Structure formats: structure tokens, C-alpha cells
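Just the one chain here, the form predicted on its own, laid out as C-alpha cells.
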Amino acid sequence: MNKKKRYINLDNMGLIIIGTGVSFFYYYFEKTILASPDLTIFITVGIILLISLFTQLLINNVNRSQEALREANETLEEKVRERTAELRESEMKYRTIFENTGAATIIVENDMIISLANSEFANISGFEKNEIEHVKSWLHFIDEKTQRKIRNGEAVPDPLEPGQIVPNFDCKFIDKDSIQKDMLCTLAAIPGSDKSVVSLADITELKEAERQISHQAFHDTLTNLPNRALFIEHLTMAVKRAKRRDDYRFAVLYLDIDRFKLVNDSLGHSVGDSLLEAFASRIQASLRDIDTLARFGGDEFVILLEDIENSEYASGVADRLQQELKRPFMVEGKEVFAPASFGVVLNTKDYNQPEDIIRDSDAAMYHAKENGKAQYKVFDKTLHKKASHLLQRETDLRKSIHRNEFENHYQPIVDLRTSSLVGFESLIRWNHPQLGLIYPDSFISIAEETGLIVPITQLIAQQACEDLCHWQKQLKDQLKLTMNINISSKHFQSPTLLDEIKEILGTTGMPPEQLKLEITETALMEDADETIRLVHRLKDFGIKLVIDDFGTGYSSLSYLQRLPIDALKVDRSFVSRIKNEPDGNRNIVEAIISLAHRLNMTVVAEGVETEEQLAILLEMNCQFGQGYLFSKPLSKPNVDKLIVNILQVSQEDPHACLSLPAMLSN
């Protein structure tokens, strides 16, 4: 484009001084050289030859620069058209883009006016295009709290520098019936003008699952009320003012349903689930607004009383709704009863930490719960230092498991008929490294609640069988021993009870007839389709099994006849008022023992300690006994020393009595 500039240029030049040129040149010689007419007419012609010739000469060159000037123009113009093109394609391409890009979008001038809008942005709206486009400001859509952070600069920097892009920021957009969303909103600098673009995505449903999710993080599903760690905030916050005011006054009720294990069991966990949905009602309707019910999971619940004018109070609350908790709930066309204990922490002053007022109120429920249920206890110090003992015997008992700490003590059993020896019953003792031997009332409700008894009861039960399999290959065919372990309700509902002994009896060697398991009443009472299925299992493998403390549980007489039990054992209660009172505790014994032999089971007493008790034992018909009349429980070593004592005397006599306490005397 330049070089034909270049050449049109010159060949104006060009003419302009040929031009000149000739016209000095013509006059020079007219003045001085012609002399005479022919000469002038020959010149002259002359002349015009070479004028027409350089004139020819430029009218080609004009021509040819007229001609690279057209070739010039066409080339500009089609690349004015190329470049239209484009621009009218990249324009189709935003605009479509600026259209369908899904979300509401619009270009803002620089004093907040929309001067386009697509399609998206119109429909949330409820106005048309004409409606928006140069008429409103972008905050006319905006809720007020949002427009005070984008005038103040919190939303938005004002300046916004070019290119600049906003991080994206939550408002709620109003459309024109004035119905309000969740939006996200994100705003960027459009470079090289003072417009921006704003784009807008709707997030109400996304909002409304975040709600749904922190709802649920911090409410119980079933009750819909505050979850623990709810109640952990409003209880900090009460800590705090407590702190702060010293007017403020609050209190902690924490309660537990007793035995509603019972209304699952035997309703269903259907009408479980409905009763705590009307107990959570019920005990909501007698509280304030201001104060929080809280369920903790199970049939554990929490009450937060805030701002009480004193500890009377609080107590006066738990009062009421003890009387409340003693009428029915009809759940499901059924009148259910669902008392309950409470624990009570009144003096909150004295604590920094929500945790530890939960943990007090926690051992005070459980404080009454001993104590008969359906009541409340205030907490003191004295509970607390119970508390710390409890936690740190089960401490020491977690520690104990792994040192193998424990050791069993032997209690034989006796015929009673010629108190020889037929086995022995397996006592659990705690060697404690600080405090010594521990008996079981000191340990095993520990164990029962944290679970522990299970891998408690794996070691001595392992302990037992390898202590019996020693002393029965020093007996070799003398005596047939039998070893009776007791088995905790937890324990005996476990799936892998069978498996267990199972190892324990093949790690042993010893064989499964010599094994008694000892089981409670309440223990096979409390799921009995299951308890029937695994006493057969057991029986089959060859393991006996033993009822213990018969008499002091509940039990069904047609459901004892579908077990097949070995034995009953006749609670020491019993057995040791049985002189005392003959016409009370004589009958109960008689008839136990009565019943035992219809079943085509054996009967062993416990606690004998006087011949009296022995001999109306006799005329019962009892065939075993154990207690302190024939010998306390034996160590190890003791036991030891009677098994050799046992083989002296019937090497010495093989038709020597073997009387136990003769057997021990030597």
C-alpha cells in the first residue's frame, strides 16, 4: 500500500517539472538560437514530438498508478470485509455464549445501569429485556444487606482495576413478585472499557441442602431435637455468662428411661422409637423457652435450665417431672410406662468446662439408678470422688488385661453324700500390683458395663482348663474332674462364644464333657429363640450346662423344660436360712430340688457351711454341694498340694474314703 503511494506521488513530480521544463527551454531558444522561420517550425515541431512523448509517458505511469491504486483498494476493501466478518462472527460467538452460558448474566455500565441482559437473567427476573436494558440498576435485584457491602466496598473494591475479578460472594436475588434466592454472584472487569459482568447462579436448592445437612449435624433424627454437640455449644455459652454475670444462674438435668431396654425387647423398636418421641414431647412441654432439651442418643436425654433464680429451682423441675413421667404414653394403641432417673448438677460456678458438668450429672443419674430408679440425684463431691474410682479402676482393668494380671481361686464341689471331690467351680481373683488381691463384687460390673468381661472371662477360662488338664493327668483315671466357669449375660449372647471355647478346649487338649459353663437365669431369659439355638450348639459339641443362683431370677417352668440344662444350683440365700426357717426357705429348696429331678437335672447347693444344712440337704435328695463346710476356695498351689494328698491316700488304700476336708487336713 505504501510503495503505490510512493509512485502516484512521484509522477505528479514528474509532470510538474517536465512541464516547467520545456516551457524555459521553448523560450530559451525562440529568444536566441532561432534565426529563422524553417528553423523555428522544425524546432517547434520538435518540441511537440517531445512533449507528447514524456506526456505519453506520464499519462502510462498515471495509469499505472491508478491501477496499483484500484488493486490497493480492492485489497483494502476485502480486508475490510475479512475483518467485518470476523468481528460480526466473534460478536455471534460471545453473544451466544453471553446467551447460553447458564447462567443469569449481565453487563453493568459503571453506574450500576444493565445495559444487556440474556435470556437467563430476564426469566429469574419476571421482567422482559425492555424492561431491564438501560432502564434499572443491577441493585435493584439485590437484598438491601448486599447492597450496603458493594456501596461500602466489602463485596465489591471500588475501584475495580481492569480485568480485576471479584471473588465470589452470596447475596439474595428479589425478583419482580419479590420472591427472594440464593444466588452466587461473580463480578469481573470487562478490559478496556469501564463495564463489568456480572454473573449470577442459582444456589437456593444447594443453600437449602447445606441448612438440611447443618440441621441434622446438630439435631437427633428422631426427636429432631438438639444433638450433643448442640447442647455442648449452649451449655459453653451458659458457662461463659455464668463467668460474666454474677446474677446468672443455670443448671444440668440429665436423664436416662430406666429399663427401656425392656420396651424394645419386648414391644419392638418401633413403639421404642415412638416412646421416645412422646417422652421428648412430653418433658419439652414442661420446660421454658428459653431452656434446652437436648437428646444424646439412646434413651439418654439432657436438660439445659438457663437463668433460674436459684437452685430450689432446679430441683423444683425435676419434682415436676417425675410426677409428669409417672403418667402412661399410649404409643401405638399400647399404655407404656417410661420412668425415669435424673441426675442433677445445681452448683455450675464451679466449672469451666461444659464436659465436666455433663460427666457430673452423668454420675449423679447413674448414682440414682442404684439407688431404685425413677428418682433423682442432686450431685456432691462424694460422687465425684466415686466417679474418679470408677474410672480408675476401669483404667487398671484395661492395663490388667494386657498383663495378665488376673488369677483364678478353686471352689470344689463335693458329693455330698461322701464329700468326695467331683470338680471345682472357677472364682476370679485381681492381682492387683498397688492394692492386692481384688474379689469379683469389686470389678466384674465394671467389666460387664465397659466389655472387658469378655476377654477377662477368655483368660481365666483358659487358665482354668490348663490348670484342670494338669491335675487330671496326675489323677489319670483315679478321679474324673469336672471345672464349672461362669458366664456373663453379655458374654453368652456374643456370636463367637462356641468358637472361643472351642479354641480354648483344642489349645488345652481338654475335653469338652469335663466343662461346665454356668449361666444365670436372667441371662438365658433374655433372648430366648437365640438361647435356645446355642445351648443345643453347645450340647452338641459336648459342653454342660449349669443355671446359677436358681431361684433369684425369673424364669418360664415350659421354657426350662425346652433347655437342656445338666444342673440347677440352689442359691446360698437359700440354702442358708434353710434351718432357720423351715417353713419358708425348707419348702422353696425342696421344691427347687423336686423340680430339678423331674427335669432330669442334678442339683448342687451353694454355701453349705454347717452339718445341719448338710443333712436336710441329704434328706432332699441334693446330690451335690459347696461351701465352707467342706473347704474355702483354694489357690493354685493349694489345689496342687490336694490333688497329691488325693494320690498318697489311694495309693496308700485304694478303697480309702477320699473325703475332701479329710483330704485337706493331711
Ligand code: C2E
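Fair warning: this is a prediction, and the values are worked out from it, not measured in the lab. Residue numbers count along the first chain shown, from 1. We call the rigid core the largest set of C-alpha positions that still match within 1.5 Å between the two forms. Compared with the form predicted together with the named molecule:
Once the rigid core is used as the reference frame, the Cα position of Glu611 differs between these two forms by less than 2 Å. A movement of the C-alpha atom of Gln147 reaching 2 angstroms or beyond is seen between these two forms when the two forms are aligned on their rigid core. With a cut-off of 2 Å and the rigid core superposed, Ala285 has a Cα displacement that reaches or exceeds the cut-off between these two forms.
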Contents of the next structure:
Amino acid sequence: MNKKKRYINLDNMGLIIIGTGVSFFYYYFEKTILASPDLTIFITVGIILLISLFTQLLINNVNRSQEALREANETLEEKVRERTAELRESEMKYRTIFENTGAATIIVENDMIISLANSEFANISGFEKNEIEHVKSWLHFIDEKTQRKIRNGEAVPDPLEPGQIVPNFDCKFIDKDSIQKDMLCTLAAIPGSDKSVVSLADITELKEAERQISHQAFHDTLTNLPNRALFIEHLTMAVKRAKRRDDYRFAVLYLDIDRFKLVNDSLGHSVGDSLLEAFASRIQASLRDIDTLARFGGDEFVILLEDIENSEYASGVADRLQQELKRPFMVEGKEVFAPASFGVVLNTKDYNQPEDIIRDSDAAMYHAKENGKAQYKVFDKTLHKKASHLLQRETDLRKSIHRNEFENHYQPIVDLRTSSLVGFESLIRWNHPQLGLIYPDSFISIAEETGLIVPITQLIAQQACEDLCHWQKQLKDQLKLTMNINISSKHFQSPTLLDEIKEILGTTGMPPEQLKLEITETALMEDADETIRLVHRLKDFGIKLVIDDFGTGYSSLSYLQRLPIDALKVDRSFVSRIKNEPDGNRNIVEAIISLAHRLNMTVVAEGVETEEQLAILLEMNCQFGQGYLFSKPLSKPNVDKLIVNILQVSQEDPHACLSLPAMLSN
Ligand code: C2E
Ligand code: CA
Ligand code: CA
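For the form predicted together with the named molecule instead of the form predicted on its own, what are the coordinates?
All chains and molecules follow, beginning with the one already shown.
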């Protein structure tokens, strides 16, 4: 303020001096040119005063303008200062954000050169910031595939759309030491510039987890081999390749370990699992890298042999593998053998679906098993015919349940001493709408494999119990008959069997002691502990159990002793060969009968066809039998007639002989 005043004073002084100077000049001018000195003085003073006055006014004005100007200037400066501070603050803010996005972030110029990189980016890249900024292109840090994508403009924000964000994409980030990391990349154009901001988030762990999940989806956890899904993928490629290239051949081998269940049941699941692992690695070691070995679950493995020269090569591999499997495996200190049956399919251009190839190799494997175990079978035209025939049968079988196309035939079981009726064995027949009557041997195995045996057995057991109740009602106390029903081994293992039987007995009102379930030795041997429990529960409920086809399986006698079994049925194959000479067969049958009696079981001889057989069986103390000698299996109307005959004869003479052949011929 003081400074300002002094300026004004100095200004005024200058002006007074100038004004005074001008006045003196005028004074001399007047004195030399004009006459009156008094007037001159007067005018001079007046001029001085006027000039001073104007000057002062002028100065005042100038000062005022200057001050206004200064003030404006100062306000402007203040504003600039404020703006600069604001800008600095905002830049700081953005820098802080840029530094701390949590992701590696860079600003990329139009020519892909990085103009700014945050510390995280420097960190993950392994370079210093000054080695990156204005030096490196950002393409330097990413894999070739992503580079291509960016060069093609696929992963570049559109400059015409400021702020546009390119959809996130995965890329491989390559650091200073050429180590690759999985990154999720986000790209956005910076509004009002031709720069973009790129931020990268490390997703290596996520990707690893993803890889593990997809590995699990395509691999078997026990053996780490490819599973069915991955195998089908490989096979699909092979089928396509074979269609494209004439010289490309492949083969599929389906492997199933023979009697693996026995290993599992006798040595435990942990030995079973270790055996599967050892089996897998032995097979794997015998294959080439390009082949695929997959585990389809359980003890089933499938091999895809790729790019093979000819079909002999596949047979050669099958031979070699069979040889390999002849050596035992050492599992948990135990020597275990694991021979396997193989089914082989050689590629033909007929196949379009990998599933068909697998189905056929599986079918061939089954045939190999049927021919005796530890063999291989190549799928050929005859098997193909058989396979499609089986498929048709399976389809028909499914339909037949809804239409109830089954009927029971009943084969009488007789007391051998009197040939009189004691009960029936229910034998199923399928009344096919086109093919007529089909015998069980042609469809029971399909029904077992497909699980259709369960509903089928329910249907026939219901029918058999209803029929027996009906006949028993007619017979009153005249005779007490039993009904034998065949239960397949697969069904016997089902946990619902007892409840199914109870329900049938409940609805038909049949007393449980009149029901006998026929099961094979193999069914009883399947899962010893579980079987013993089930057999006891059935027994407690009053149902009787019969071992069917005895002598054809491999039951241990000490095991049989532990089971409350009511009867043994001696298989037809033994009965048909007993003659009146003391040969091997006769001895076997005799041994079976005496064993059964010792175990408090009755014996039923199956397939008695001749008087000679009957005589020998009687000699051996065999109590019961069934066979063509007495009666073939009878249809229901024929049993109706038989019951009527029995009733008639016994009414006429209560002590008459009710020998079956006589009753039937009536
Ligand atoms: P299986 O239980 O051994 O039945 C006896 C088979 O021998 C019956 O054949 C019967 O007709 C036949 N047979 C009876 N006596 C003689 C004879 O003196 N000589 C000859 N050569 N054969 C005789 P089928 O009815 O063809 O039954 C075959 C097999 O099918 C049965 O053998 C049984 O294992 C099975 N099966 C029959 N019905 C059923 C059923 O309802 N359920 C189940 N799971 N299997 C059944
Ligand atoms: Ca039977
Ligand atoms: Ca039998």
C-alpha cells in the first residue's frame, strides 16, 4: 500500500515538474513575443494550474485503471494457482488409483509402446519402470496368439468409441525370464486420446484349478487314466481321421479282468484298487505314446491303438498283452493274477459313431469270456449280426414288460418213491407277438444285463403265487403244494428282493412256507457276508431256499454249511450220465446226496428222463425229482386239468396212487 502511495507521489512530482517546465517555456515565449508581462504571468500561472489539474485527473484515472488491472491479474493468478492445485490433486488421485488398481496396469500409446506402467506391472514383468516406459511395446509381454488377436484388431478398443471396454480375454504373460503366467486382460480406450489402458490380473491359480477340474472330468481318479468321456473324444478324432485318410487305421481293445470281483471280495477293496492301478500301469507300459488307455470304471479298460499298419498289429498287441498278464502282480505283499478277456474292433469305414465301436468291442469281449477266459475275440460280421439281433431283443423285452407278454409254465416236482406231485417249478416263457413262444435261455441273460430281470421276476412271481393259491384252494387239505421260483444271481444281490417277495406274498395271501426260491451256487458265493445275512432274513420270514444246478458252480462245502438251505437240485448234466455202473458220475451224485442229507437238506434230481435213472436215484436215497419222465413243464390250463384229475381220483378213492404220469394221461 505504502509502495503504491510513493509511486503516486513520484508520478505527481514528475507531472508538476513537466507542468512547471511547460509554464516557464510559455513565460519566455510570451515575454519575447507578446508585450504585457503581467498578463503573461497570469496566463502562465493559469496554464500551470490547469495542466496540474488535468494531469492530476489523468493520473488518478490511470492509477485507478492500473489498480483494477492489478486486481484482475491477481484474481487470475489465484484462479490459476487453484486450478493447478486441483489438477495436481486429480493427477495424484489417478496416479494413486493407477498404482493401486491391484492389477498390473499400463497406458499404451497408439503404436503399442507403453508410456506408463504401474509398479505391479514392473513387478510381474521383472523389469524396472524405466526399462519399460517409452521403451517397450506391450506386445513384448504377451503370447503370440494374443499378439495376433491384437494385430487383427480383435482385442483393441475402438478409438471412435471412447471409454469402450474390450471384453476381457485370457492371455499368457511372458516375463523377463520368459516364464509364462495366465492373465485376464482388460483393455479400454482413454476418452479424448488415442491411448488405451490395459490391466492384467494374474489368474494362474484360477487356471490351475480350472485345469484340475477339467482333468477330473476327463480322468479316472484311481488310475489317473483318461475316462470314458476323454476316450470318446480321442476315438471321435480317430473316426474322422480314418474317413479323411485312406492309409489311417486304428483299433479298439476292450479289456475286462476275469473274476475281478473274486479278488475284491476275498482280498478286500484296497487290494482290488491296488491291483487295478498295477494293471493299468503294466498295460500302459506296453503301449506306444500315441495310444490311449482309458478306464471305463470297475475292472473295464479300453485301448485305442492309433495309426496302425494293419489288423495283424492289433492282434499282435492283444497277444502281447495277454502274455504280459500271465505274470502275477505283487499287491500289498500278495501275489495276485489278473488275466483279462479282450474284445477287438478293427476300424472299418462303416462306423460313424464312437459309441458303436465301443459297444461292439464290448460285445466281442463278452464272447471272448464265454469262450473261456483270458482270450481275445475280434468283432466280425457274425458278431455284428448277433449284436444287432440282441439289441432288437432288448428293445422287444422292454416293451414286453408293459404288455405282460410272459406266461408261466409249471414243471411238476414229484416224490420219487410214489411219483406223486409235491410242487411245481415255475419256468418262464415269453409269448412274443411275432416270434411265438421264446424259451428263457434266449432272453434271461439279456434281462439280467439290462436289469429288466427285476420287473420280469416280479410279474412271474406274482402270477405263480396267484396260481398256486388258486390250486391249493381247490385241493384244500388233500395235498400241500409248493412253488419254486428261479431268482437270477443279479437279482438275488438286489437289496429290495425281500421286500418285493413280502409284497407278493401279502397281495396273493400265499403262506411263505409254500414258496421256494431257487438260486445258483454262484449267486450264493458273490458277497459272502451279505448273502448270509439275506439268506437268514428270508429264512426267518419262512421262505425256503433251494440251490439250483448244484455241481456246476464252485461252492465250498464248508460255506454251504453256514447257510440254512432247504434243498439241493442236482444238475441235469449229472443225472443224464448216471448209469448202473459205478463210474465217476454216479459217485459224484451219490456224494452230493449224502452231503445234502448230512447238512439236513433234501435233494431234487433235475432232468430225470428214464426209468433207469429213476431206479438209480431211488437206490441213492434221492427223495425228489423232476423231468420229462414225469412231466414236461405244463401250461396253466394243463395244470388246471391236472388238479381236477387229482381231485377226482382222490375223491373216488382216498388211498389211490396219485402217480403223476397216470394223472396226466387221464
Ligand atoms: P433250470 O432252472 O435248470 O430249469 C430246468 C430246465 O430244464 C427247464 O428249461 C426245463 O424245461 C428243463 N427240463 C426239465 N426237465 C427236463 C428233462 O427231463 N430233460 C431236459 N432236457 N430238460 C428238462 P427251461 O424252461 O428252458 O429253462 C431254462 C433255464 O432258464 C432254467 O433252468 C432257469 O435257469 C432259467 N429260467 C426259467 N425260468 C426262469 C425264471 O422265471 N427266472 C429266472 N431267473 N430264470 C428262469
Ligand atoms: Ca431252476
Ligand atoms: Ca436247474
